[in-house]
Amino acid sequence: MREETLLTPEWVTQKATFLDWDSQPSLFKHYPHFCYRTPLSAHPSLQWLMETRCITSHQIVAHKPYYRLNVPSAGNLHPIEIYVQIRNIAGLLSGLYHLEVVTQELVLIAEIGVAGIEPYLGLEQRFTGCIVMLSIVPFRSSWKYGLRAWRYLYLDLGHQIGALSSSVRHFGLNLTKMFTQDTDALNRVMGMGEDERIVAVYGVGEGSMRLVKRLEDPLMSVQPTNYTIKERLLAENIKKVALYNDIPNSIVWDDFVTFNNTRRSARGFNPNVMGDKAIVELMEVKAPSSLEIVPILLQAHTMQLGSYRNKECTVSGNFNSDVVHLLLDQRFISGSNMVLLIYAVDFRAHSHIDAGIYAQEIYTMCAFLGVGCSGIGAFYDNESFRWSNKPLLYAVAIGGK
């Protein structure tokens, strides 16, 4: 999908057209009002789930609700949904639930007993606790970005998986890998149509000795948006992607809840207030082996400006205007201290997820250091080879605030 999703100066100029925001598809999935609901705040043992995906601010923009979440999303379009199978948690019916993020409620889709989704994940025994399923809703992104949305969907998913991992670890729990060779069957039984697809599954709990039967009847089917326009090539390529189940090696943060609920993408920087020590600490954040990180230092107190490898400046120079141009001439980037360019060994969906997970850790580290950052998925692809011979997936601009 790299060639089909390239950005060039010519393409950007041709596509710079008016976008009718009144035609934006609905952002969040809502199950019918008659479904049983319970607030997450009433279940302290599930605080990790409440912090995994939550609204951090809400305002009205152009007469429409405008939400910010604890995870960044390209265009603030939020194409992720979360479902949870719950077994044997005090105060909750065992069942399959949807996380309604706006109200922070669990919505019961169906009760379960001896049958469940475990057999779809290769399990013969019941899993006690939670099985968390993350889905993507492609049209929420493709409505604005066309085929380029393929990249943003998986970057957004990576951010969400990173937040899940950080939250689970903060509350002293662990993620369990879940996998299936038949994602289509899992989607069918969960009531998914062609407009939504489960792309990652994790367990938070433990296995048991009790046998489980296969849930045979599909759950109720609810559309994830109020309307949709199908993009055949996008759908075909998403269907080819295997379920993601790598577990991030997230840092455990004492102040995770504070960082999580105050996360913002910076739209301006004050480079004079960011120290060189913070720059070095950010360069030390470990990335997955699937990625290559190229820091470009744009402004600093004593450090050499230029591109870095392993905290060493390999090409010195002032590349501020070059990097700003690479990132579609977004002028606010010129005030940043550093831009991390995130390249991949292989251009594929799972590498984009890895990039989102790494960027989510950078966001949290920036919150810890008291500096701002902004993830940027739009850039001139072919011009990015100046800094590496690998494909560029993502960039993060970082600076004082």
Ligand SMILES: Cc1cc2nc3c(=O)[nH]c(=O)nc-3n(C[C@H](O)[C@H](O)[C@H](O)COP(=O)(O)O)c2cc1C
The other form holds:
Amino acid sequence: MREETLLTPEWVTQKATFLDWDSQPSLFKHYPHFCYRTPLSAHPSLQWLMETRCITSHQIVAHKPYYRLNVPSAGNLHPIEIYVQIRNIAGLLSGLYHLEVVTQELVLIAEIGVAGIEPYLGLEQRFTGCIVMLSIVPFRSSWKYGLRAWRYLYLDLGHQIGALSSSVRHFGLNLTKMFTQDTDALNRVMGMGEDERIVAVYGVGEGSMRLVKRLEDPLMSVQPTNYTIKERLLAENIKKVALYNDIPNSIVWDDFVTFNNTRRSARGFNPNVMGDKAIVELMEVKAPSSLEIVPILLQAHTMQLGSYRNKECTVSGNFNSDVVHLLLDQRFISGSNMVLLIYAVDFRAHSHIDAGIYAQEIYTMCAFLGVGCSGIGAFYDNESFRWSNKPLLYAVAIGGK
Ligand SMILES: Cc1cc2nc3c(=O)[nH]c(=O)nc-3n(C[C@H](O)[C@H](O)[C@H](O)COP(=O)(O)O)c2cc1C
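Right, the form predicted alone is done, so what does the form predicted together with this ligand look like?
What follows is the whole complex; the chain from before opens it.
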């Protein structure tokens, strides 16, 4: 999908048309009002789930509600939903639930008992606790970005998996890997139509000795947006992607809840207030082996400006205007201290998810260090080879606040 999703100067000029925000598809999926609901705040043992995906800012913009979440999202379009199978948790009916982010409620789609989702994930015994399923809703993003949305869906998903992992670890729990041979069957039984696809699954709980039967009847189907326009190539490519189930090696943050609720993407920087020590700490954040991180230092107190590899400046120089241009001439980036360019060994969906997970950790590290940052998904692909021979997937601009 690299060629189909390239950004070139010609494409950008052509696309720079007026976007009618009134035609934006709805951001949050709603199951019918007759479904049983319970507020997450009534279940303290599920605080990790509440912190995984939540609203952290609510404004009115142009007479419409404008929500922002604990996770960043390209264009603030949030093309993700979360479902949870809950089994044997005190105070909750065992069942398959949708996490309704806007009300912070769990919405019961179907009760479970001897039958459950486990056999779709290769398990013969019941899984006690939660099975978390993350879906993507391509139209929420393709409505604005066309085919480029393919990349943003997986980057956004990576941010979401990163937040899930940090939250779980903060609350002293762990993620369990879940597999499936048949992603189609899992999607069918969960009631996913053509406009939504479950793409990652994790357990938070433990296996048991009790046998489980396969849930036979699909759950009710609810459209994830109020309307949709089919994008065939996008849908076909998403269907081919195997379930993601790598477990991020997230740092355990004591102040995770504060960072999670106050994090915002920077819209401007004050480069003088960011120290060199913070720059080095950010360079030390571990990335998975699927990625190659190239920090470009644009402004610092004593450190050498230029591009870095493994904390060593390998090419010195002032690359401010080159980097700003690479990132589609987004002017606010010129005030940043450092831009992390995130390249991948392979251009695949899973590398984009890895890049999103890594960037989510960078966001949290920036919150810890008291500096600002923003994920940058818009760049001229063919100009990125100057700093690596691999494909560029994502960038993060970082600087003083
Ligand atoms: C995959 C991805 C790509 C993004 N690309 C850009 C970008 O190119 N330029 C930009 O200014 N912000 C970018 N952002 C930041 C979003 O605009 C921001 O997350 C969104 O507006 C919500 O604001 P918040 O992060 O403060 O909650 C990106 C975020 C993500 C997750």
